[in-house]
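Just the one chain here, laid out as structure tokens, in the form predicted alone.
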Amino acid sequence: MSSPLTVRPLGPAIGAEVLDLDLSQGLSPDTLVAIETALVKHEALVLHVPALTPEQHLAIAAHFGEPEVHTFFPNLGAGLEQITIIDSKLGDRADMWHHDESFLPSPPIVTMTQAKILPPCGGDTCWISMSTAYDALSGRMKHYLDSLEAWHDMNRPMTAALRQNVVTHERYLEVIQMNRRHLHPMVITHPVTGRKALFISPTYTTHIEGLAHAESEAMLAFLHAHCQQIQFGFRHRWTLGDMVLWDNRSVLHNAILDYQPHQRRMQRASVFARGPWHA
């Protein structure tokens, strides 16, 4: 069956855009399936949808799973609690490579963010295909990593934020007491495509279970450097109303903080799997 959408790749490893999404007639089941198919294939998908309503944003999110009511960020209010506001004027930032909330037992499987206020320049977001990065490893390295697990801990970026005076000591203690940390496989298998992907980040991954400290540090340093090679990535220059969806299971992202003192305001939904989040 042919797709109702025209999808154009934006990079050889990751990234594509939908050229002809018309929201005036609403979101049909066929359109939602086509969006999902394109996202699974390309890992990050750009929709040019300045007319997107919060209800439509939420409908797309609900197609993938259970939209999250975020613990830390404000939202659009009654009936739209799952649409989170990410605003630089409130001190919000995500200028580090990370999977969203990988410190949870079951992290979100998809995140989708729409640009509502943009700086005159700057404020791009970058993504890395961790499946392509895994594919580029040697066979021996893949075999070694397949049996390893690593800890993901929310305290790591909070400690850095405290040192940089980005958060108060009171907020730091509040987050630390939540004890948000979890042990995940370093390599996960996508439940739809069957592709393997590295599941680590320099933001949340603290150490590899069962390795000596020096070995863990050396291995993570190598893998982080390996994954950040430019050929594994995609960078998007936002226009107002753009929405980008990405597969949080197999993609790292980094929102570049290069636009201060200007404002950047996004509306975001993250989605939890209705079943197991990876195979």
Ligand SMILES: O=C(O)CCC(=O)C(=O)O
Second form
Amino acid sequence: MSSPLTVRPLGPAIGAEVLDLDLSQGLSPDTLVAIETALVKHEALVLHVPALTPEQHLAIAAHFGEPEVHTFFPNLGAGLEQITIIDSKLGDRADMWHHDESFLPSPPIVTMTQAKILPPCGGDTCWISMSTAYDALSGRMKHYLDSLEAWHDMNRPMTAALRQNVVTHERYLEVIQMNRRHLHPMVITHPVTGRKALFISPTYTTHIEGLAHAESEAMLAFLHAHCQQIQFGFRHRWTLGDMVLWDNRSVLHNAILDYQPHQRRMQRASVFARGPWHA
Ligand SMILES: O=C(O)CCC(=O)C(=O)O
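Mind sharing the form predicted together with the ligand? What's above is the form predicted alone.
Complete assembly follows, chain above in first position.
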């Protein structure tokens, strides 16, 4: 069956945009399937949807799984608790390479964020295809990494934030006491495409299980530098009303913080898998 949407790739490794999503026609099941197919293939997908309602945002999220009620961020309230507000005026920032909440046992599989207020320029978001980065490793390195696991710990960025004076000590203690950490495979297999992807980030990954400290540090430093090569990336310059969806199993992302003192406000939903989050 042909897709009801026209999808244009924005890069050979990662990124695409939908050219003709018409929300006045509603969101049919075929349209939702076409969005999912394009997302899984291109890993980050831009929709140009200034008319998107929060209800439609939630409907797209619910197509992928269970929309998350986020623990930390404010939301749109009654009936729309799963639509989170991320606003630089509230001190929100995400200028670090990360998978969303990889410290959870089952992290979100998809996140989708829409630009509501943008600075005059700047505030772009970048993604890295961790499947393309994995593919580019040698066969022997892939084989070595395939059997390893690494720890993801929310305390890592909190400690960095405390040192940079961007969180209060009270907030730091509150988060540290939650002790949110989890051991994940360093290479995960996508349940739909069967593609393998590296699952590590400089934000949350603290160490590789079973390696000596120096070995783990050296291996992670190599892998982070490897993944951040420009050819594995995709950068989106936002226009008001754009929504980008990303596949949290396949990509890292980083929202550039280069627009202060201007405001940047996003509305966001993230989605938990209804079954296992990776194959
Ligand atoms: O604001 C953005 O562009 C992305 C922020 C982010 O990291 C997130 O929503 O998970």
